[in-house]
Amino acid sequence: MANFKGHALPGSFFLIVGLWWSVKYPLKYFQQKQKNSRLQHYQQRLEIIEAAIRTLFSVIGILAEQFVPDGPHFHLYNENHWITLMNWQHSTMYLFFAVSGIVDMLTYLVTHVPLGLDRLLLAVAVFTEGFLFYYHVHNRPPLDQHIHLLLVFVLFGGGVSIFLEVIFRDNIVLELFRTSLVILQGTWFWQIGFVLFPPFGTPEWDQADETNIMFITMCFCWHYLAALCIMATNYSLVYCLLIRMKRRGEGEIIGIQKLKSDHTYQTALLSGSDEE
């Protein structure tokens, strides 16, 4: 959709997923040393639920692109011309992410799915998105081209990082890097919407002004810094929460042991008094 909502919708999807990953991966990293089969079972169920939600997001995106009032309604060609190819490009992007989500679910539901296929399909989805956006803005104003080109850098960088996860699976550094790029992608979609389709009656940006291009490049760096701050904050909060829970658990264990020792001592005293 070539409007503000068309950029806010995918931006919200990517931002939700990125914020969730910024909590999930630190939690998984701090708990991976615990050989707890019950905990692993819950983690697998959570992975399936996450993959299902990501697939649902993709399906919602496809339907939104196809069935808006000026959408193609799943018609690609009519009367010697293509029908709203921009909506079809967005739908194709969502389609690949839907396939990635389905493969993620199958990875945990079907035992014979090769390990790493989920990461490979996610990398393919991100590369496809970058490929589509690279050819998305030809013959458009300079600012429009530049702001989308910055997004392409994020997508290709994220695609390479995810592909490395096929080989180095469960690497916390790669997972956090991927998460930061997903958060950046989410906030940048919102930024594109505000720049190209200003809501609330705000003034439009001059698409040919070079100073606007310079500012938006600097703004892109600020967005990534904000994403890193979000990552660091959530990482620290997860660590502090787990430490607090661990100390509380150890305190309860010590308290139980103390009660047991006191009970044993009292039993011994009573037994001694009976013998006398």
Second form
Protein chains: 4
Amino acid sequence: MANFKGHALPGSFFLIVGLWWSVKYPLKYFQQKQKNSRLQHYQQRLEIIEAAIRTLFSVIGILAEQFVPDGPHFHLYNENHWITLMNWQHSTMYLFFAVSGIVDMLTYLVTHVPLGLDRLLLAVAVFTEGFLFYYHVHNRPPLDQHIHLLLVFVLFGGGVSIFLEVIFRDNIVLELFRTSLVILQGTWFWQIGFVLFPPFGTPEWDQADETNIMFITMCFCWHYLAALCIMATNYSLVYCLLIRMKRRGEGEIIGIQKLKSDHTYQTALLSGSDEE
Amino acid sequence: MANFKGHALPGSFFLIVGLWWSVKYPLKYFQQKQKNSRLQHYQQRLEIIEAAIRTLFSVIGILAEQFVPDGPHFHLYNENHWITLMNWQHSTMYLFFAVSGIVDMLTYLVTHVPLGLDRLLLAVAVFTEGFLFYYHVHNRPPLDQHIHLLLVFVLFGGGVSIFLEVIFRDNIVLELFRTSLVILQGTWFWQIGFVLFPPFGTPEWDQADETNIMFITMCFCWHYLAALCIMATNYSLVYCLLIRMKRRGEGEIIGIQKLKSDHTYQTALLSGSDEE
Amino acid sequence: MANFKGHALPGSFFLIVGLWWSVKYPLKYFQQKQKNSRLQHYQQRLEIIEAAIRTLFSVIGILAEQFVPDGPHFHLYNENHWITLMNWQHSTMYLFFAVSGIVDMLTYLVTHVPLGLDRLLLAVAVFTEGFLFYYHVHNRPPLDQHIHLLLVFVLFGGGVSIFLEVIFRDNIVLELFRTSLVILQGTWFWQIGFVLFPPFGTPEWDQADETNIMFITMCFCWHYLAALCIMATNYSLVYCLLIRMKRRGEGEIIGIQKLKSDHTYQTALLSGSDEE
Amino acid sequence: MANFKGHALPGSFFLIVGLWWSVKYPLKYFQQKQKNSRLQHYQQRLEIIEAAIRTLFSVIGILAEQFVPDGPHFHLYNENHWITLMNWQHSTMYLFFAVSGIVDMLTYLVTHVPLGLDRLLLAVAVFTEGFLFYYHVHNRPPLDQHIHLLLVFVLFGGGVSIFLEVIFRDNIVLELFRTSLVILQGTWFWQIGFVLFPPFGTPEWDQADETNIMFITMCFCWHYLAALCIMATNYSLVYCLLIRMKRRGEGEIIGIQKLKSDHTYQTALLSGSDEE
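Please move on to the form predicted together with a further copy of the same chain, as the form predicted on its own is already shown.
Expanding to the full complex; the earlier chain stays at the top.
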């Protein structure tokens, strides 16, 4: 779907996943010391719901790519040419994310699936996306190529980081890194849409201009900075919320004592994460 | 052996190895908590037999490459040109797999060979295959080059993953990843055969057409998906078989109690794999 | 700032950071066995001060790049061209180091920020610098390109090493490696200044001469050797100083007994670092 | 030293180091369970002597490169051209190995030098060699370039493996891998000498012939196979020698009992190496 919508839709999807993760992982991190079996039960259910939604959206993505008016409608070859390979490639990307979502669900629902397989499949899905993008942009104008290749950097970097999670599972820093890259991917899809298909009648970008490429490179870094800021904000909000809930739960014990206990509680958390 | 058979034979070999591994590793994983010395003894014997068969087939591969009618018959240089370097390169690849098989056998038979050396040699064999493939396809038509280079990705990725097993040995996720890549390699060899040497009189592929290259890239991802499905099926079959055997072994205790004990058993397995 | 000063200033900044780290990390290493809470308190305060100074200098760097006479003064786009993208790119590099400094401070001040995030952000800042440099030097003379690309090697190598510190935190060898690379970066910026903008009226370098490129490559290795020597010297000085201070503190017990206790103390240190 | 001797000499040097390591590491591996302080003392002394010899030979290498008849005699720049940069580059390579040797000695002699620094410096020396080689072979005939680039693969692969030893120290598999790569480097230098400067009046190789390049690629794999065989032989010899010595030391207890105790002893060794 080589138009503005075709970039805005997956962008929004990645953005929503990123924002959700930037809430989920801090939440999980702050609660990890509380050995509460009911809490763990809720967490597992949440993971399953998340995976189900991700799978659902991937399937919707596949169907959308196939049944848009100029889509292939699941026809692959016609007489002597391939039919809209672009849409087929996008469908393939979504398909891998759907598989990753299904494996995520299985890891939590079926107890004999080994932990870490969900991360492996996610890494595979991300690598595949990067791999297809890399061969996707052949024979296009320089700016178009460059703006997509920047995404490939994110995808391969993210793939390696997720692969590391197979071995170093539940490392909050790796999880936050992954989250920031997903947010970056989301905002960058929007940026690609704005640059290649200016939506509000703004003038076209000169796709062969060297300075445009230089600006886009820098702009990419700013996007990552924005992604980090969004993540930091959500992290802080989650922390404040938890502290407030805890304070209300504890009831009367307010004042200096609270500060002290907070400090101890936080130190315990930190020393706990230290062991990984 | 630049013909259909020359790709179908190694493809079948890799496919068989992959299918066997997709049965062996789940089996090993489900049984790892049972500290049964007789079981361990059988497992070791199985590993030795597997390594012996792999070595045998590699040697057959070498001999086949050397003694096909237009093969080099172990002659390397004649007057002033090298004799069928292609066949020599294939022989070299097989040779490394033979060495890897021998080291596998030694690791289990001779107790003073350090564990991990078998994985190192397997990684070396895989790297060597990728390395020779990389320099193999120089000066060929674009589609031919591309279809072989995709294999190089698998081989280098697999090589890194196997090298990691030197340090993180017996990690089920890495083992399953390796298995899936071997199956992929097997099916991809068949695909190469079908594309470059259409066997049933189907028309030739245009080897310089850009869209063919794009389709092949995507097709490669589908092959990996198929490999994952095959592996998942075998994994589930092994699990069901083990549960059924266990149930029959236990005899009477059926019903709710079984479900419960299963669950505990599985959780134990998972928490065991967690420590790695 | 494409002149001698524009390279000497960041060079000096990196050099100072490198020299400071080559004192700080040995100091921390020798004191890590002493479970002294007052000492730990001082160390934390020192880290915070260091991070604050780093942030301050990064902000100064941003302002300098923006408000030099031919700078962009925070204007980005004018009529139909981008304004001094070079200065904007340099500002972006400084911005990431500023963010890294802020996260460093937060890690020590705010106890609920996970350890390792400071290293991740530092790695990101270093990667970003390398990334921007890589696309920075397009369309320049060969020597200019080469002399900047050598820096990219350092930055990507350093980035990987710092990323490893997320997982293997407080590993003295990784910390010293990082220190040596920072010193190298500092001296190399000076070298770039001397080569591309000879300050004292010395003749210009022929930027297309192959032998100049070969010499610069070798010169780069010598710089690293110099960086290692500087680091080794500071390491030894810190050690001698600590031993002298300890001797004075202990007062009378001098002679053979001291040598013996030193030895035990050092062995304890080493075996301690061994566990990581 | 672009002649046969100039490749045979460093080749012999690397070969000797490789052969020595293929004896040393198995020896260390088989003895690691014996907590004998006198043995450890001998081992340390041996390491120091080895490092001293390595340093000595590196210094000899530097002097030889500088003072051969057409060498630079420590002059770098003359009027307006660089003097014999080749020799200077070789000197730089040797210099880094000398530094690595010195740090090795310091790690064992001076107890406050952190373990792992010796590995880091060795990795740096190997990387530097690869780095200089990479920029060394510009503008040469294809075969000359290719035959040197194959060495760069070894050097970067070896560099990564040695860097891993900073974290996973005393892993016998990584040490044996390193050993095999050093032997490969040694024999390959000899091969380069034979190909580029045929010593016994054999005809010159056509340096632009594609088939020659293909053969050399394959030949490189055979060299590695040879290196593996040499290492395996030495490994076995060391094992047999140790068993014989042990048997003689134990005196009378021969027969079945020996076999049993051997087995237990070896299993203990293996399970010991398992923990790393």
